Each structure stands twice: as C-alpha cells, then as structure tokens.
Amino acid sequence: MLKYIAQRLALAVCIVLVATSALYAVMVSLPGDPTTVLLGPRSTPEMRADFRAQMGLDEPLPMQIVNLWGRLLSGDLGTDYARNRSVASAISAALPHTVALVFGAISWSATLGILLGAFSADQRGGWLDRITGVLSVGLLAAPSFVVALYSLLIFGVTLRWFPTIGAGETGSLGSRIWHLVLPSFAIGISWVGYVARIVRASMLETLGESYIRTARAFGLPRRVVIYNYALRVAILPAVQVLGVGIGGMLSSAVFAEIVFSRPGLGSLIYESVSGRNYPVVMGAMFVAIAFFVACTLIADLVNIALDPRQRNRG
C-alpha cells in the first residue's frame, strides 16, 4: 500500500507539473499583449518593456516556465498587478467558494444518482426502471450553462423561490446555503444520469455474483442482499468516476459563478483571462489543476479501502 501511495503521488506531482507547464506555455502563445492591457493604451513603450520585464516575459520561454516552478515550488504565487495584492489572497478569498459549490453539488448528484442506480436495477425491466433510464439519458445531455440559464430564470426571476445572485450574507450559514442552491443544482444535474447508469450497470453485474447467490440462498432478505451486500460494492465505480468528475465540475462552476454573479475560482480565472493578467490565471489554474489531482488521487484510495481485492492487488 506504502509502494502504491508513493506512486500514485509522484504520478500526481508529474502531471501537476506538465500541466502547468503546457498551460502557460499555451496562455503566453496567445495573442494580445498583457503589458498594453494592465498598463492602458497611453503607456509608452519603455513603460511596456519594463513592465514585461518585471513580469519575466522578456525571457525565453523555457526559463520563463523554469522561473514559474521556482516561485511556485517555493509558495510565492505572483502578484495580481491589477489590483496591487498578492495571488494568493485573492485565490485564498475565492477558493472557499468554488470548493462549497463543487462539493454540494457532488453531494447530492451521487447521492440520488446512486438511489436511483440502485432502484432501477432493483426493479429491472419495471416502470421505475425505464423511467430511470429516459431521466438519465436526458440529464446527461443537459450542458450546464443552459440548466444554469433557466434555472436561474424560472426558479429565480419568475417563480422567485431561490436568490439570483450572490454567494449569501457573510456569517450567516443559511444564506449561504440557500444561495448555493441553484448554482448547485446547475453543475450538478447532469451527473445524476451519469452517475445512476453506472451504479445501475455495476449492481446489475454485482447481483450476478457467486456470494451473493450464496445469501440468497441463506434466505436473506431481498432488500438486505442488495443494500447491505450488493450496493456496496457496485458504487465502487461511481466513487472513482466521481474523483474525475471534480474536473468537469471545476470547470461547469465557471459558467455557474458568472451566471449567478458568485465570487470564485472560476470567476476569477474568466476575469483574470479577460485582463491578460497572467500571474492570477496561473496561480488560479495551478490551485485548480493540483485539486483535481488531489480528488482523483483520494478517490483511487478510497476505492482501495473499500474493496479488499484491489487493496490486496496493489
């Protein structure tokens, strides 16, 4: 397990580094001179080419990467030149955001999504089971900017249940929590369906299994063979699945923050692009790029606890 570990974080650290490394190599290729944009269009060249310099991008691009690990590795963020602060605060104000909105809506996406897995394959061939799989179909190929758009539009402006806009009053957990609804809901949706064909798929096999025709035939209870015996270990592919979707929610919480006016990552990176501030896209980038590792590299060990026969494989 030790050997494991330590192979999976040198794995984690390699892609971390090549990530970063290809994004700013790609960010700095793009059109656009950020010196003109943070200095304004009055800033005469001499302005511009010691602004560059200050930045390091009067470097070849191979030491300008080497420079960006060197402050990286030793904490230093960069400054955001734009507002005259560091990185890290202003990653440090709008990380808790963007981490509340992705793990509430993983929570109660994989949370019904594995029920209704559950109860489909339970109830195989039934009506809940055709319905079950017409909603996840559907689900699936909802984009999260358009649930974003109109939730906010039926649930917010006409029908006035939810706030439109906002993360909620500072303190106070209710609103903060009332305010995450919608924006939850919005980047969460779709993993429902996605979630529930898988649970669905692996309980299917799981039922097929040999110690499971042996608790039926101790007389076990049908209910008890499937939740206590089966569905534990057929949501093993759902908990991995879901260590990756983190990705894919980082990057539906974009669309969710600029849509419901939310303060975090994903719209301080939009904003950040938008200006060429590049030493705020890449402290913002290299912060979401090593919590995604981190959740695929979690949810691989949690699979591990959970199921002795990859514990003992690895």
Contents of the next structure:
Amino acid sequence: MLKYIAQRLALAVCIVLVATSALYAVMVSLPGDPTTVLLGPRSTPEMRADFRAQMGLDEPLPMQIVNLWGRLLSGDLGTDYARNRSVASAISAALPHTVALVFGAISWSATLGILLGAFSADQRGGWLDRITGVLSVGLLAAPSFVVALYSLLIFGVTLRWFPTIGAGETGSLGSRIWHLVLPSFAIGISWVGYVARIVRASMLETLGESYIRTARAFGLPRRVVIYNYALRVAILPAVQVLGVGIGGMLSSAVFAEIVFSRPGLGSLIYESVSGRNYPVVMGAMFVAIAFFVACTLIADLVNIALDPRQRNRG
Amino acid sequence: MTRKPASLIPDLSRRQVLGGLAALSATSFGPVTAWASANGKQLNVRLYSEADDFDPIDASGLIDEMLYNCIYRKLIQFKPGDEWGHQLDLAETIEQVDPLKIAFTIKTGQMWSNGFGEITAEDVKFSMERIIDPAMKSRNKADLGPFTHVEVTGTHSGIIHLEKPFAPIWTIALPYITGNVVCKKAVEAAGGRINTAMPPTVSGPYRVVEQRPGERWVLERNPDFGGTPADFDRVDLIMIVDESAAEIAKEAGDVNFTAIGPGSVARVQAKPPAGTELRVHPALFYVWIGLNIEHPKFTDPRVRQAIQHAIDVPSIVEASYYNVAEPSTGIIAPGLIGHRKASLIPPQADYAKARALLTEAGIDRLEITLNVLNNVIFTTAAQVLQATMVQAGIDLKIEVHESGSFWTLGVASDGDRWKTVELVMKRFSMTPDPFYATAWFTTAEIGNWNWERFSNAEFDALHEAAMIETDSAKRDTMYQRMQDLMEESGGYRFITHGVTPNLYDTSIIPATRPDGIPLVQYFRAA
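After the form predicted on its own, can we look at the form predicted in complex with its partner chain?
Then the entire complex follows, led off by the chain already shown.
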C-alpha cells in the first residue's frame, strides 16, 4: 500500500516537471516579444534589452528551463515585473477564489448528481427514472458559457437576486458565498448530469452484486441497503471522474471568471498570456498543474480508502 | 367509515404549496438584497483593465491615470466638458513667462495624508525630475519633451524650465501622467519607487483602502484633501474586461458608469434602461490600415494607391461601428490642432480607379494579406474589406492574431515577421496633442512602431519643428501637412476615430474629458 502511494507520488512529481517544462517551451516559442508587449509603446530598445536580461530571456531555452526549475524548487515563483510584485503574491491573491469556485461547483454538483443517480437507479424503469434520465442528459449537454450568460441575465439582471460581478466583500463570508452562487452554478451544472449518469450505471451494477442480495435477504431496510451499502461502492467511479474533472473545472473557471469579472487563477493566466507576462504565466500554470495532479492523486487515495479491494491490491 | 389520521401538516393544494414556496423564497432573498445594497453613498466605475501600481513613473496609460486622478493632484487638470482645456488644481497660478519658462505657485495648506505634511514646490520638482532621470528608466520620459528642471523659488512657488519651447507641456506633460505630484519624503522613504502594496500617502479627493487584484480598487473619501470634498463615501474602480459583461453589470445595477460597445448604442437609444442615460462622445484614438511600404508587393506606388482607393471607409464604419462613428481624415481627431477637414482620397472607394491603377502597374489580380486583432470590430472590418475589394481585383486574405502576437508584428526586435507583414489594421490611443500622434511615424520609429516603414525627411523635420512651435495656427498647418505626406506615401488609409459611448445612472453626474474618458475625481451625486 505504502509502495503504491510512493509510486503515485513519484509519478505526480514527474507529471508536474514534464508538463511545466513543455508549457514553458510552448510559451516562449509563441510569436510576440514579451518585453515589447509588457513595456508598451513608449519603451526604448535599451529598456527592452535590460528587461529581457532581467527576465532571463537572453539565455538559451534549455538554460531557461533549468533556471525555471531552480527557482521553482527553491520555492521562488519569480517576479511579476509588469506590476512590481512577486508572482507568489499574485497567485496567493488569485488562487483562493479559484479554489472556492471549483470546490463550490464540485460540492453542489456532486451531491446532487450522486443523489439523482442513486434515486434513478432505485426507481429503475419508472417514470421518475425517465425524468431523471432526461434531466441528466439535458444538464450534461448544457454548455457552461450558455448557462453562465443566461443565469447572469435571469438571476442577475432581471431578478437581481445575485450580483453579476466580483467576488464579494473582503472579510464577509456571506458576501463571498453570495457572489459564488451564479459562477459555481454555471460551471457545476453539467457535472450534475454527468455524475448522475455515472452513479446510476454503477449503482445498477452494484445492486446486482451478491452481497447486496445477501443484505436484502437478511431483511435490512431498502433505504439502508441502497444508501449505506450499494452507494458507497457505486460512487467510486464518480470520485475518480471528479478528481480528473478538476482539470475541466479549472478550464471552465477561466471563462466563468471572465464572464462574472471574478479574480482567480483563470483570469490571471488569461490576462498574463495576452500580456506575455511569462513569470506570472509560468507561476500560475505550475500551481494549476500541481493542483490538478494533487486532486487526481487525492481521488485515487480516496478510492483506495473507500474500496477494500483496491486497499488489498498493494 | 375510515377516518383520516390527524396530521401536523395542514391540507394544502399543490397551488397553495407552490405559492407558499414562492413567498418564502422572496422573503428569504429580501434581506440578502437589502444587506448587499446597504453600502452608503458608493460609486462603482468600470475600467477595462487593471492599474499597474501607484507610481506615475511606471504608468502604462489611461487606466493608471484614472486611479492617479483620484489619489494624486497635479498643477493643472483636464477640464471636464466638451472642449479641450485645463483648469487649475494644485496651482494657485501658472503662466508661461517665456517660451522656455513656466512660473507657478501652489495653493497653501494642501496636505499629504498619513502625516506627510504640506505639499510644496519641492514635491513638484521631485515628481517631474525623477521621470527624466535616466537612472529611473521611466517609459513616460518622452511626455516631458525638452523639460530640464524645476527651479524652486519658495515653499509654494517655482519655475519649470524647458530646453526648447514645447507646446504639449500644456496638453500632455502637466495635465496627464507626468503631471502627477508625488510626495518626495514618502517616495524616498519607500526606496525611490512606489511599489508598495498601498500608497504611503495620497493628496487627491480619495484614498486607497483596499486593492483586490484582478477585481477592483476600493477608494474612500480622503479626509485630508484640501479641495472641495469628494461627493462619494466610497468609489470602487472595477475591472471588467469584456464590454458586454460591463453592460450586463450596468443593467444589473452593479456598476454606475461604464463605456459600452458601439454595437449597443442603437439598442440602448431605442429602449433606454430605466434610470440610465447614454452619452456618445467622439473619441481621440485613430484607426487606420497601414501598408508595409518596403514589402516587394508594394514597391510600386500605383499598387499602394490602388489599395487606398479599394478600401471603402464608410462600409467599414457602418459594419464595425454601426454608423455611430464617422470616417476620419487622418490621425488627428476633430477639435485638436492639426485636424484636417478632408483627406486627400475621399473615404468612398473607387474600385474602377483602383483596378485601373493595378492594370497600369501590370497586375491583373492582386493577392494581399490583412492582419487584424482578434476583436469583433477589426474582424468585421476585415470581412467587409474581403467582400468589397474583390471589385477592384484584389483578393484579401485575413490573418487574425491575439494581442500578444499582434502588437509585435512589425517590431524588428521580435524576429523577421515585419518583413512579411503586408497590411495591418491598427488602433492607437491618443492624447489631446498632435505631437503624440505623429511621434510614431518618424523614420526613427521604423522597426519599432512605424510598421509601414514610412520614411520622409520633410515629415521628420516637421515633427521636430511642430513640437517646439508655440503658435497654434502654424502648428495646425504643419500637422495637416504631415498627414498629407502620410497619405501621399500610399502607406495609409485612415478609417475612423471611433466613439466612446458612456452609459450611466441618472443618480450621478459624471465628469468626462471631451473624448468620454471619465474624470472620476469630479463625479458628483445628482
């Protein structure tokens, strides 16, 4: 078991290393001199040359990647020269908003999706199962950006129930949550359908298992059999998918942050890529990759914890 | 007979249950909405980008300046209204005593916040001289032109010295970024640059209380401000990149003032949202299509002229700017010195003439590429051109770029792309002095911002001469001639200056420059 965890951790580190290096190589090969874009039209060629040297862009590419890793391993994410601040401070200001958005969306969508899936499997073939099926596929097909725009127009503009921009007042949890409702609804909605379909399929398979039949034969109440025994195993595929789904959520967060004018890692990366702000792009991408890899690793470990068969494999 | 068991839940019809739920949800949202809007006398202004920092020495443009306007003072400020001009701010008096000297006195008792004392002429001297100090590497140095130093003649008086006469001192240097006065004592204590998380001290009508990176700057009324107190308890400068998102935020009541896209003007004018007003200002920026004169396809001037005649400016303005803007005659907008009444080539295309010029040059069909930014205004314009230039025998290919790639297309230090660039549709921002517009098209700017690689000795000489000319009438003639030279080169087809449509609540009285740029420090409650 420990060996398995160690292997997964080593693999996670390798993924972060390779993905970050590859992204850096792609980024610097894009057309668009970062010094020209960052310093603007009034910069002189001398200022731009100084700036290139300051950013380490005058070195050969392999050396730049080595330097990047040297900095990252020493815990230095670099300097945002455009705004005279450390990249770490820019990321630490943005990351909590994205984490809140992604986990907010996952929490409500997974909870609802699991319940819908379990309910649907329990009512297999009934009209409630059919309605849930149509609803699940419908939600699955709803593009997040369309949901974002319509929820903005309906709940923000027409009804004025929720704010259309920002992340809420600093120090006010109520305001923060209130500002999180529409964006997390927009990026989580398609996951409800997805999780519901996975849980339903998995649940139907589980309900056919012999230990479930045994539990029923012992006269355990139906609700206990389904929600205490079957669901525990049936949600395993969903947990795995949700771990990987964090990556998709991060992508959705980019446009949600733009549509709802929220701060966050997505909007920071978007703005920095357009502005060729290499240190911020790399720092933010490193954190995003590490975050994604950590989430998939945690999903694996949760699966092991929930499933005795996997625990015993190692 | 069976008896229905007693229940704690009363018998309710489905309709009653739904009605109850609706009432419950309305009640539950009531306090939330009230709590959210209970924020005092607050003004929310949308900005399309985020200010970089608090130091004018590093300012990159308009957005930084909007923040500085709220927290710093200048000797003079742009006067709000429909005509360009300036008004006194920190200065009690200011006058050009001769072409090389400007004498000023500043108002007494004007204080820095946080106990940094009174604003003095030393602060003015420090603020201007640090920008031209080579060691400080300020990208805004050019705005001060031939400024050399400030001679302090008293605690509240001084003389600004110029090496040569410089007309833009009144239109750019003093009322714009480089005119912001910073506190010498505070900046020196901060190590020479204000790159702290919060400004150590301010002098304007508002002070910064919170910076939420990527979202907004929260300002509050500055109790130490020596002028007429600000009208709002709190001002939020909110970053909303997308114009449509800003418009939605305005309709939802989350912002009080925003610029909207030209495409929304007709809709808003036809059905104005309740409690809002729309004001469309003529903008200052200039949009043009430039040809790389050195490209082998365009070495024959007749080919360049053919392209100029094949571009139908009114069609572009109609499709991209929804007929809200007007075709332009050059790079200098109406209302400024140097504006031309008409361009040499009429804005309407003359396809027959274009085709004849191509035939004369021995070309049957011409294939060219137009590079545009990935913005709906530019891509629409490109599609219009693609559809219409065929009539002149020109096949147009469109290349769309994201901003990082686009803004280095013609920059020689970014590789060899400039050699293959053919046509580019560009938009440059502008300040209210023609010097700022012509500066990018001199021979010295080739490979930098002069992507047309236009080189004309007369143009270069006029640019230098007009900068130091103080007679407005003479300057007017000089700048008009410079635009004639640009057009005669065949390298330019001027499109428009665009518009700034501002949408705002009727509960506020906004103050803007004539080009619609908000002067937030002067906003008042209605």
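Here the structure is a predicted model, which means the values were calculated and not measured. Numbering follows the first chain given and starts at 1. In this text, rigid core is short for the largest set of C-alphas that superpose within 1.5 Å between two forms.
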* Asked: For residue 27, is the C-alpha shift between the two forms 2 Å or more after core superposition?
  -> no
* Asked: With the core lined up, does the C-alpha of residue 47 move 2 Å or more between the two forms?
  -> yes
